[in-house]
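Starting off, we have a lone chain in the form predicted alone, written out as structure tokens.
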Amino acid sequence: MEIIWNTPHRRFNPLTEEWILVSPQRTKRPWLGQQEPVKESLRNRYQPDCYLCPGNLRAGGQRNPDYKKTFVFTNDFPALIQTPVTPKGKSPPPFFRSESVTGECRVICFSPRHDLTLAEMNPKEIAIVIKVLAEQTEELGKKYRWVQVFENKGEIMGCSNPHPHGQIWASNFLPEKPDKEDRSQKKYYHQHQSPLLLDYAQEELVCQQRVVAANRDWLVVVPFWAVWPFETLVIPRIPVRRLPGLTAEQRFSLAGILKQLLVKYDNLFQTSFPYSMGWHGAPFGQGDYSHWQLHAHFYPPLLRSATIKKFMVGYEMLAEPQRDITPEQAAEKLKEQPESHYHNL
């Protein structure tokens, strides 16, 4: 297998039942490893014109309270609304199939400080964020089938405000990606009587080639089937279906390993590392979800420096995803990064 990994090959993602082309020989191109320093602008603890800072007026006209810790509010410009729309008229041709949806969208400000990211917050502060996310997930799960917790970090990921924040979108339907994961995990569970990701985590701990960080309760790996250059997967080492199922101790150990991962991300190219990340847990509603294992996906776009990103174009858009640097190489680069943030070195 080691010989194959040094030549072009495909890898299978059991979570989505999709393939990715890996072309490790392309890393011999002379630009690999080049770093381009980026000038970071200093940010204040409080920004008067930031619509997420405490006490400030938001874009939708509401004023934030003078909050002192993690703060949640209803999105002023939601992608989903609670009022259902009843279709009218006769049924359209199958080419124009659609359906009404309902849901809620919320914004979570991780900290009142404008100048912090999760990577620069301490584990106690991160644990508070996790607790609030778990509470929000539980509350919305009583009304909706799916609750998607996510964060877009950095301008390169389309983030419109640098204040540390994430989002929670709840919907009455199961979106495509979690639906694929649901079906794949269910199929694996019926065949093996154990959760797919729990078994996968055990195999990665034995192999160690793609492990970035681990503690008693959690594992961070560059998944064997990773698409993005420094993509990671965060998995509990014990059976857990959803964020609300975590104990206080497990939330704190999660905060610790997230701190490790995010500091390593920032240290890799000495920049505030951009990414999109999100949690996947069992859907809500009736049914047996023994096959589900809670996990988080981190999808960072950077490839070889703070300014050079991986583009999903050409072959990726028309055929299937492709990567050059192998997941094993990516894991090694992340693992070797210091655990102290480069701002403090």
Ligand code: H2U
Given for the second form:
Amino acid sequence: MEIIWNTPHRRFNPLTEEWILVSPQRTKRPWLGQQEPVKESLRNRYQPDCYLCPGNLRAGGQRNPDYKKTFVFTNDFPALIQTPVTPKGKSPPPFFRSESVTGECRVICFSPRHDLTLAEMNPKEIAIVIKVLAEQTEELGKKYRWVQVFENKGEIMGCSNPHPHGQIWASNFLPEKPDKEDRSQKKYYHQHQSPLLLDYAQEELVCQQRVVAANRDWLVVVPFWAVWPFETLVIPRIPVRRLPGLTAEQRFSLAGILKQLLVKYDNLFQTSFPYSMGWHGAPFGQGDYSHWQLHAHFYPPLLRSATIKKFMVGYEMLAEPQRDITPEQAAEKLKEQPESHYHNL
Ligand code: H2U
Ligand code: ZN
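Okay, that one was the form predicted alone. Can I see the form predicted together with the ligand too?
Okay, now the whole complex, with that chain kicking things off.
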């Protein structure tokens, strides 16, 4: 039976073990704010002053090679560095607790072309990006506990340059969010002898209400507990712990489903859809990680047009996340978007 949600309720996120407030009745409230379509400026294939384009000088003083496909370099302004620093002086009182950290930060240029986004690259090119990300994860995982692959897309998300790129930050510590996911997945695995997200994917496939796209190996859903209006979760339908664990075929089917999702995202408000996205896989190091299932989170901020975003303010900052449009409505809107990019129509 399909459940209809039209009154206020809370939903539980089993990955973070946090609740979110859903208020579907509010979608009827009047909106007096702006709702303008954005004018898109045409971008060149090559931009002489772009620090990510092939052959150009970066802000850090180094010159990019004349790269022809996906290219990775060490971030010139890294948030984490390799040299361990031991704090000097006597130990501080407990309120001033801290720890030193080490790590490495890299930038990945998805394409030499300045005018593309992942949504407009073809699945073959996207599969190369996935392969490079898997290789980077594997290499850095030999040295670090956690490798975070992510992409900030769009000015609204603080992205500094429209040239298609992502980032890789590796650290000797397990950061807060993956640490929570590690604990919750471990707990579930001990209770059910099966990975939480694999069971969840199965349930979503049966229910179908939140499925945006699916192929043989992959599933894209607006999770039941989504906070951002059009948030999605990309999950393999077979057990996979980390990006390097994917076969060539699975990387290719992933490229296909990402292309589908990203085209739908762009078509939704006829704009290059902004988001922060990233991959979560099992941490590296000693231990049994059978409880882990690889997945990607897409967190897009837009709510009702190319310019109107959801603000995580007031109640969200002080109480808990809240949304109006239900995850089921969001999934429906995404699912009904054409498979062909609006630029090609
Ligand atoms: P964002 O657009 O997601 O902020 O990523 C750009 C990254 O690129 C950012 O971390 C790095 C910045 O430090 N960068 C370089 O390493 N070299 C440059 O010449 C400019 C930007
Ligand atoms: Zn460029």
